[in-house]
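Next up: just one chain, as structure tokens, the form predicted alone.
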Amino acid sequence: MKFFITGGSGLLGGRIATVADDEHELILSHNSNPTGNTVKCDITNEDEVKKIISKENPDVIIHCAAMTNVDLCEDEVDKAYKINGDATGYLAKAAEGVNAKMIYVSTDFVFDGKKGNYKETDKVNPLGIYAKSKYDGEVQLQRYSSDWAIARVSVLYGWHERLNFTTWVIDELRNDNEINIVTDQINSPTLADNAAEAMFEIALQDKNGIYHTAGNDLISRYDFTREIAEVFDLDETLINPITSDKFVQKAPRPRDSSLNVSKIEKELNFKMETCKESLERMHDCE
């Protein structure tokens, strides 16, 4: 089976790479941030999605790349629409034109975090312009394509040149570093292998329809980066307890957006680990 990865040089895009098995051939690809064995694609030039899909003309295409700076969404708006709303939809386009499923990787800020535990059933209601930028995606991607799913991931994290939050926890406590982790953001933090192994296994089972493909927890940011201490053997102590309210963000962020498993789970026989699993294969693969 043929796979077409945007986003390839980011994190789950190099982690899906990783956790490939040698029996699939895999097309990464790259806008701004190259490696050695990805191609070029805009996904916000319809022409060049098309022109370079049709060349590789694959099974799957599995949609990684976006803008995911939270708080410069709300600055560039219009950026923000184009990458995870409008490219999107040029991909769907692009997908059917070669009858390749596309799986779109999209977010637990889709909703409003008023309830928690989200099944896929339920009601979305984004807050701030990257969470409706997001859910933009998954309407387009309905819109254009007939062989499609959605795979909504949750603070993904992993090892990978750039800092994500779990890297960046690690490192601060490393240097002794005290830092302000937020009691009251809830949230399903998500391994990136894992979710990578969970859209393998969507598109082998040819699944279609939304899985939320996130860790295996309900858990706060705070608690999650006391068991990131706690894994790596970092001292808990340097790690602060604060509210949102004293701790300024520019976009709204859903206080409990943590996603319901169970789906997945059951209909495709598959596991999504809990933290402390996924924490404890990431402290083995350092």
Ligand SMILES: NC(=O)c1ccc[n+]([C@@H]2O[C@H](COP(=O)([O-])OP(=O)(O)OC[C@H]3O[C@@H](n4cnc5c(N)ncnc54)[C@H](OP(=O)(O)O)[C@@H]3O)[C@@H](O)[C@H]2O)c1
Contents of the next structure:
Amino acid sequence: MKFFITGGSGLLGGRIATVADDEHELILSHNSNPTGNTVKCDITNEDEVKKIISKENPDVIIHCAAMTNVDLCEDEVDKAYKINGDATGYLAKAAEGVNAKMIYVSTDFVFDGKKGNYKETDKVNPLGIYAKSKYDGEVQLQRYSSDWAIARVSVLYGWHERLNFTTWVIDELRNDNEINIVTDQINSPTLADNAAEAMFEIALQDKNGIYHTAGNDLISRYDFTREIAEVFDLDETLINPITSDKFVQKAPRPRDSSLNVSKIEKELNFKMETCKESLERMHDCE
Ligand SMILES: NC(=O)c1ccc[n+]([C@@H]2O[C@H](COP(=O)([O-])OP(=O)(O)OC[C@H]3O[C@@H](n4cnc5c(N)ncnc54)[C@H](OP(=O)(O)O)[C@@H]3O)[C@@H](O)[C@H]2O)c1
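Could the form predicted together with the named molecule be shown next, to go alongside the form predicted alone?
Starting with the chain above, the whole complex follows.
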């Protein structure tokens, strides 16, 4: 099977390349950070998207590229909607042109966080610009593609040259730095490798619809950080619990946007890992 992966220079795209079976052909794309064998494709340029997808003629597009800086999206609203919303529409149209399936990577932030343990059937209510623009991507995908899936993840982490929450925590604690972590934001931290495997499963089992492809835990950021310290044998006393009101962030964050993963586990017979399992796997391949 031939896959075209946007965001190949990012965390998830990079881990998709790592976990892919050799039998598959992968084309990975970047925008401003060429990495390894990635090809350039600015997804906000509709002509460029159309040309590259017609030339590569993939069976499946896994669309990971996004404007992922949640706070920056509040300042650069048009850019956020262009990258996360409109560009998803361009890719969906291009996918339709070559009869490719399209899997769009979305976020737990489509929910407002009032309830938690969200199922795919729960009503969305995105709060900030990042969340709204990513939801716009979900809408545009369904408008233009007839063979689509949405894979929602939450707090992605894994080994990558750019820091993510988990690798930042490991760095700080290894350097004996104290860190302040919120106790009142709950989600489902997701090892990028496990999410990547779930996306291949969706493609290979030729599934359509929405799937929560997140870590199999409903956990506060503080408790997750303690698990990181435990698995990586780091000093837990350096982790200070704080509440969100003491940690001002520009974009609104849902209080509990944790995702229920039972649909993918039942329908695809695919296991989403707990944080402990994922962190141990990450530790083993350092
Ligand atoms: N990170 C999280 O905690 C999290 C949580 C929930 C959902 N998600 C979703 O998961 C997906 C993957 O996230 P990630 O953390 O792996 O992302 P990331 O590491 O921040 O990488 C973002 C990627 O998007 C690409 N990109 C940005 N603008 C582009 C443009 N105009 N044209 C083409 N490519 C562009 C970047 O390319 P260059 O670097 O080459 O410019 C980069 O490869 C995203 O859809 C994100 O919304 C992430």
